[in-house]
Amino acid sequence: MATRWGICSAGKISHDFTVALKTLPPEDHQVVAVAARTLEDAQGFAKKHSISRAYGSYDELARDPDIDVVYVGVIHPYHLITCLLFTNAKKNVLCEKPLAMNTKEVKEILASAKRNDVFLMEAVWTRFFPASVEIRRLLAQGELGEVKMVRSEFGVPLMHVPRSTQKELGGGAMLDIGIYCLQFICMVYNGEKPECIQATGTCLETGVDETVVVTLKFSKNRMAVFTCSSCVQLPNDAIISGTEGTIRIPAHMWCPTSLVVNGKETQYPMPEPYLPLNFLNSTGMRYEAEEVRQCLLKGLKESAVISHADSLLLAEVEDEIRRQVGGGVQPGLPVNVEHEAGSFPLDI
């Protein structure tokens, strides 16, 4: 029986996720409903993607009895209120990264999912790419010996994008793109909490971080460093260095289609989309969608690949980085705001 998806928001990322779902067998994945801030937006999205039901509010989607799991694609200040809406409605949830604006909110979402006995996963799509699966296999088999250093970069000019620069829209390089570098390091070091976090950077006049450089020290003198920037283009690659070899992830490290292991390159091409995409390699979201299906079939409430503990660790380190850089740890939308579609200003 197919996993029946509901899509929450009719923005760019939801478009790409829906396109990615269509690269999977229809007997395994079906999009049965979409909800947007206005019925007109939802109907336009539904027509484009041949979806049978369109809702002009997120509450209607939460009440739909034929939805197995909801994909949440709203901007991250609204993740808390939106995730709580669906978890309290006993809906399984795949929520775009970052799971929430800070550690406190992440804990609220995780507690709600546990209380309502539903599946919840942060959509850190990178971890499910075939290249990422191969990295974990190589590390588990000790192919690099002892990993001593990890480096990662993600920088793209985003000054023209309001949600990247405005505090009320959840702006800041760390939460938007730096999370990819951080999750990569945390994956390599198997979810271990760093012993030391040193961060420096620059902030915009709007009060959000623009460029951040972070050094992390782990147990046994293992190190990591990453740079993220929303104002300049960076090499956007990553390197894992061990005592017996290296793995290099060429650009673009957040949606990798190739690996260079000890100088030998292997390609991992993405499926072709049936409609134009908004973001690079977005059909790669098919892999996280299939992970959700497999978890639901097994009756799991979280994924071992990006577990609740992993999401909590990411939030805790992100909070400390932003505290040191000076951008501050801003909250999302207050939970007591009504769940009407009009109260959600922007989709991704």
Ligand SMILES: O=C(O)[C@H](O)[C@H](O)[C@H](O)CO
Second form
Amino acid sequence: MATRWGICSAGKISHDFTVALKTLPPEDHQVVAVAARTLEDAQGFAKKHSISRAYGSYDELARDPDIDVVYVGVIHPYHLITCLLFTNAKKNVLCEKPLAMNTKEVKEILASAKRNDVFLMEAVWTRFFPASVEIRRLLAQGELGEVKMVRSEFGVPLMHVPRSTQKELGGGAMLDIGIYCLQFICMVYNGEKPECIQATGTCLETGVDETVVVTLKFSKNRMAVFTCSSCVQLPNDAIISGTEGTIRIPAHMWCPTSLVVNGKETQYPMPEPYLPLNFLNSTGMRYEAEEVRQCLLKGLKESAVISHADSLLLAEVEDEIRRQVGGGVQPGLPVNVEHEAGSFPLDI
Ligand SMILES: NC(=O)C1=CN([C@@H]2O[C@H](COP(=O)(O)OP(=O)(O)OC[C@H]3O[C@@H](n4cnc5c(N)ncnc54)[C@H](OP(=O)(O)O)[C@@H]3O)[C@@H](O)[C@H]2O)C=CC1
Ligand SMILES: O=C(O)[C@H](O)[C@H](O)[C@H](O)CO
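Could you drop in the structure for the form predicted together with this ligand? We only have the form predicted on its own so far.
Full complex below, order starting with the chain above.
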């Protein structure tokens, strides 16, 4: 039986995710419904993607009995309120990164998923790419000897993107793009908490971080360094350096399509989209969608590849980095767990 998806929001990444689902076998994945803050937006999205049901509120999607899992594609400040809505409605959830605005919110979401006994995963799509699977295989078999250094960068000019620059929309480079560098480092070091976090950077006049440089020290004298920036283009590659070899991930490290292992390059091409995409290599979201399907088929409530503990670690380190840089640990929306149906603020 196919995994039946509900799409929460008619935005850019929801579009790309829906396109990515269409690269998978229809007998395995079906998009059953889409919900947006306005029925017009939902209907327009449904028409573009040939989706049979369109709702003008997220509450209606939460009440749809024919949905197995909801994909949350709203902007960061709304991840908490929507994840609580769907988990409290006993819906499984795949929520876009970052899972929430801060550690407090992440803990609320994880607690709700546990209380409601539903599956929940943060959509750290990078970890499910074939290139990432190969990295983990090579590391597990000791291909690099003892890994001592990990370096990563993600910088793109985003000054034109309101949600990347405005505090009330969840702005800040660390939460939006720095998370990819951090999750990569945490993956290489098997989810270990860093012993020391040193961060510096710049903030916009809006009070959100713009460019962040971070040094992390882990046990056994292992190190990592990453840079993220929403104002300049960076090389956007990554490298894992061990005592017996290196793995380089050429740009774009957050959606990798090639690896260079001890100088030997291998390509991992993405399937072609059936509609133009908003973001690079977005058909790569197919891999996280298949992970969700496999987890649901096994009755799992979290993925071992990006576990709840992994999401909590990312949030805790992000909070500390933003505290040091001065971007502040932004509160999300004021949320009462039992909110009124259809009470979502239309704009913030
Ligand atoms: N995995 C990846 O590669 C990527 C992930 N993302 C993540 O996806 C999320 C959405 O990003 P993106 O699609 O670019 O965002 P969009 O600007 O397209 O907004 C997404 C949706 O959020 C809701 N929304 C937007 N602005 C407001 C507002 N001011 N007040 C209330 N609701 C609002 C709308 O929902 P509605 O349609 O219901 O009105 C909108 O369609 C982010 O959390 C981001 O981190 C983004 C890009 C790439
Ligand atoms: O997750 C992402 O890749 C980011 O949200 C966006 O892609 C970023 O804003 C660059 O477009």
